[in-house]
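Below sits a lone chain in structure tokens, taken as the form predicted on its own.
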Amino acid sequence: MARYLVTGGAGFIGSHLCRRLVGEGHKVRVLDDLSTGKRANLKGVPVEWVEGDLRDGALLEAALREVQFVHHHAAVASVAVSVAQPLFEQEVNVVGTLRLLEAARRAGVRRVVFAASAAAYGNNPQSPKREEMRPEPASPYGLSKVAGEYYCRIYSDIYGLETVCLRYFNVYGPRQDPSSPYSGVISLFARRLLLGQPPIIQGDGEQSRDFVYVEDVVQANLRAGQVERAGGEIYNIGSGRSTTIRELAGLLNHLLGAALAPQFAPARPGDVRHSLADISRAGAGLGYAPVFDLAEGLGRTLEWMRSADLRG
């Protein structure tokens, strides 16, 4: 049994990870300012709460006491917010990550697993995306995640702090709140369809994404915490399959027995055109293999949305 700190642990991905760690018998401490995360996401889960800002040095020091492993998910996780508020986003994502790494080093933490992003690839037309490709972020958010990766490698090289970076592609699943400005396209589409409203596609709908179910992302985190090599290695975490936004709307319609044609709106600035993960390095290095296909994951997500009544 180990003690873990999960930053952003009250959020969508973080709460799934916390539940899994507690279920495996570990002690889990959550650091979250609750700006987007919710205590309800961990209702009934015996975690230790530290509420506050990642950039608070004294709070970080307290949160890291007796911690062996950190899973770092606290972030401004939105391209749109990063475009609208780049200084704020960089302060949280870049400076906050640096503060965490330095505090972890001083606290004697063994390993930090960093939630990186496929936004690192930007609009590079090469597909699928491979980790050795040069980063070409197309938004402040993408840039901040690349900076976090470099800081992780530097802290491993210079200070000996074990780090692993997981480049998430488009993560979806239960507890992804469709009312949040940080929410993904799947929860937004699903809510509208459950309300009998057509999904709204920003752009022409031919942009494509690699959608990965949240439990597969949790699997990757657990493996990253156990893998032998941890010197700033970067791994793509996706499904290895590409789906256009038009296709997504059609599949959700099919699963709900609906036939609501999408409406179209202007594309969002900073959005990438195509995103598909080559997950062979994660398979070889982490033993990562996604379990859930898109239809099953969407079915589970829709079931949760109905039970949680998050349609309105």
Ligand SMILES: NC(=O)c1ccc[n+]([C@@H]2O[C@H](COP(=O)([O-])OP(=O)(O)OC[C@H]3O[C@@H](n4cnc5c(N)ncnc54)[C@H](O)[C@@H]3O)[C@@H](O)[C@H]2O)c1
Contents of the next structure:
Amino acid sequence: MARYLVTGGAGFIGSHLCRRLVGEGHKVRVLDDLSTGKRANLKGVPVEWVEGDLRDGALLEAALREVQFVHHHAAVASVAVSVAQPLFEQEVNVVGTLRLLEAARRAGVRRVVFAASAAAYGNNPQSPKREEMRPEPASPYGLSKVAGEYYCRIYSDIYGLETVCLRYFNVYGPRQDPSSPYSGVISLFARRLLLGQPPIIQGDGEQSRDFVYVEDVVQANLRAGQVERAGGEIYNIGSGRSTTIRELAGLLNHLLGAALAPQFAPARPGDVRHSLADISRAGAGLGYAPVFDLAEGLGRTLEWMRSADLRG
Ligand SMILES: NC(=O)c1ccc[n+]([C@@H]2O[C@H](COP(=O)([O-])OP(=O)(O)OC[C@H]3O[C@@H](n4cnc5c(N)ncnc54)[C@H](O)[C@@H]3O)[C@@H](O)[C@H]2O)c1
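Form predicted on its own done, so how does the form predicted together with the ligand look?
What follows is the entire complex, opening with the chain shown before.
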């Protein structure tokens, strides 16, 4: 049994990870300012709460006491916010990550697993995306995640703090907040369809994404915590399959037995055109293999959404 700190543990992905870690018998502490996360995401899960801002040094010190493993998910996880408030985004995502690494080093933490992002690739037209491609972030959010990766490697090289960076592609699943304008396209579409409203596609709908189910992302985190090599390695974590936004709207309609033709709105600034992961490095290095295909993951997500209050 080990003690884990999950920053952003009250959020969508973090809460799934916390549940799994607790289920495996570990002690889990959550550091979260509840800006987008919710305590309700961990209802009934025996975690230790440290409520506050990642950038608060005293709080970080307390949160890291007797911790061996950190999974760092706290971030402003939105391209749109980063475009509207770039300084705020960098403060939390870059300076916050640096503060965490520094505090972890001082506290004698063994390993930090960092929630990086496919946003690192930006509009690089090469497909699929491979980790060795030069980062070309197209938004302040993407840049903040690349900076976090570099800091992780530097902390491994210079200070010997073990780090692993996981570049998530488009993560979806239960507890992704469908009432937030920044949630993933799946929860936004599904919410509208469940309310009998047509999905709204931003752009022409031919943009494509690699949608990865949240439990597969949890699998990657567990493996990253155990793998031998942890010197700032970067791994794509996706499904390895590409789906256009139009196809997604069609599949969700099909799964819900609906036939609501999508409406179209202007494309969002900073959005990338195509995003598909080559996951072979994660397969070889971590033993990562996604288990959930899109239809199965969507089915589970819709089941949860049907039982959740969608009016919020
Ligand atoms: N969801 C995706 O598709 C996706 C893709 C790539 C990367 N990521 C990364 O994965 C991580 C988790 O994303 P998510 O989708 O679960 O988002 P989320 O917004 O649900 O989770 C982020 C959590 O961080 C907390 N937080 C934000 N700022 C904080 C601060 N200053 N101090 C303490 N806590 C703070 C929030 O309250 C929230 O609980 C993020 O780092 C995000 O950038 C997510």
